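In structure tokens, the next block holds one chain alone, the form predicted on its own.
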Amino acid sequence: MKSKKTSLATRAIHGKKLYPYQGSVVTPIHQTSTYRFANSNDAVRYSQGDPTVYVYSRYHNPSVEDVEEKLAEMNEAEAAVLFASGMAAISTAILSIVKAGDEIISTPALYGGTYRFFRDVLPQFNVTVKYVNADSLGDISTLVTERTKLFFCESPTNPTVGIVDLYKAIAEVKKAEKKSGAKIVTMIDNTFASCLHQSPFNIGFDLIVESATKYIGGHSDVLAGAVIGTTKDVKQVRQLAKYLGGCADPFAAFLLSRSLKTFELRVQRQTESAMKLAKALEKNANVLRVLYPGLKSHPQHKIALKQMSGFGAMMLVEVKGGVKGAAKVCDSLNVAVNAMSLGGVETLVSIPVYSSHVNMSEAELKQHGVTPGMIRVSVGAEGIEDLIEDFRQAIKKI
């Protein structure tokens, strides 16, 4: 996929529409469920596969397509399809690839919703998920069989902000394909990094899934998800989306279109603040450790340097006192908000054992690298000195 001449910010704001034309500067909200035909020939054209004929908003909608086109441009991809949530995007993309009897290989550190989809839902369809640790990706070839259809990972991981060596993962999958004769689709959840800081397609991945609720939306006021890739792969996902029904709403698309205009400004500011906050928290006596890819103390800092252009705005802070200490900190913050999401302009904190990884066994938490005293921090766009002081006074109360 060739890089575009225009900047990321320009692509996010205009998409391909870099020409003057009359009409609204802002893309209109096509808040309709169905569309008026000029005459019955439109229905005939649709039945013959003409993609320019609008029929029903579960199939396609101009407001939604505007955002899909911009997301594809931003990721230097051929196509994108928008969904009603990140999990709708993930589940539909995966079910478009696997069928009963197939196998998936995944790294174990995953967003809790994705992990529970793997653990609780896919077995009902006779789909098996095998896990390979990020530090032993060479084991992929030992796990691959003729039934392996998908390699899935996220990096940085949710919530531990771990880094998967994406170049090595792709190399090992290619090696396993050659050895087994299997064709394995590679898919990555790029939510934490976003296209501003990581370009999975340039590394060799086939599909990107992302919770557009997070940095793409960026204002904690919209639910959405996206699948991005080649025209062929996205067409397959889009076809299944028509039947599963997790399609994006036109008004949600309008909010996303608004958010894309400030995407680079927001995420860059949040990233810069995250580095400053991480360095400040690392010096706090009541903090056991700070996991942020931009810190030299991060176990995979060198890998992050290799595959990321920036380190994002997510970090994990482990404090003294276990879950009680973590709760004390979250309840004592005045600027940061105790809420279960990420990517917004507000700094948000949550305790993984109470949120994304609730109701998991000790063995599962260990597999995910989650401990009771961990606090996930999504750094917002507030003044950084205000944030540093807010965390300092809250941690002091442990």
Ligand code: PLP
Second form
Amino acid sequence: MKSKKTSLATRAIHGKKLYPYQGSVVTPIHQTSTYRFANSNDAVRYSQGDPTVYVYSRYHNPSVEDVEEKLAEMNEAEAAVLFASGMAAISTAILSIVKAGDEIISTPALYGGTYRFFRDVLPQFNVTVKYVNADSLGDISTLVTERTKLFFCESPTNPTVGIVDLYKAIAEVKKAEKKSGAKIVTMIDNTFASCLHQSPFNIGFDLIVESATKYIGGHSDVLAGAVIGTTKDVKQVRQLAKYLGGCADPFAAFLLSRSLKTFELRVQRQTESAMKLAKALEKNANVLRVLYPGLKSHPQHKIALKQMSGFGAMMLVEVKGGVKGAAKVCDSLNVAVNAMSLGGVETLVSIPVYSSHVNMSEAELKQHGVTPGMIRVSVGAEGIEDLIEDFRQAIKKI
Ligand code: PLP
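Could you output the structure for the form predicted together with ligand PLP, given that the previous block was the form predicted on its own?
Complete assembly follows, chain above in first position.
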């Protein structure tokens, strides 16, 4: 990974090459599916692997590359590849590593879409996922076989905002590799923390996957995903992306490039507000639990302190009255919006048993630590006093 040269905000705004497009301060939208060859020599150069020849936007597009380069810079990585959604990024990255017969070890607390991909899709390709709980990472070596190709985790986790001890996970994977002789790729979904608060490459992870729909996009108006890592690893993912086709489109890239300019400002403000809201909610008599990694009461607060530079803007609030209580709160909010997704400047609330964890069995909900009275809160950038008052009046209605 590259050494840090400029601040995160500078890298997010300018990427590596300052003013690349001849006088245009803003990267233009290259809204084209294909590219004109000056002459057939270009086609020959392309066929010989010359990366400067643009051919077709499923393979490469300057607006998309602009965002890829900025994401790589922001994560102090060599390369990134942008996708049409977080799930396109996650599924393509995983399929670039495993083949039939291989095994994955993962922590069970995952975004519902990722969990369903593991549960419903990977078995169709004879790929098995074995789960290790975050509090028993020492079991990794007992689960590893010569077939194990990937360790996957998410931290903080969706929706329970649990923290996986990332240093321990890497140490256990290394130990297991030594014992079994297996070569295991380590991959983390860094969506909740974002690169503002967590640098998994510095901890030893090989690949970061992220839903750029969330903090990178930040305005609830674009779907995108990213895979970030070494040039070699990202090349392998990009190759498969060409076949599976989940590439980002130029307009989405333009929106993301614009969003990146305020990434640090937005996420810093959202994080500060989250801490204030969490502290206020913790005192509310109708609130049973607030799970926010920045609170001393969070079961893994000390681990969060070790591996995060900030605690992010996601929290989970468990209210009295079960799912009815949770629904009453969500329906009574006037500032916060009752909507799925997260990471935008608008505060969003959702009930996991109706959203990310809908239609899961009792056993699965238990495994994921999800209960009916839980409300997931993605804190936005509104005035914090307005948010605290909004939640106070809504929770009073239970
Ligand atoms: N990872 C996490 C942690 C998420 O919360 C989500 C979506 O909510 C995804 C991945 C999937 O991203 P997308 O909706 O952009 O496909």
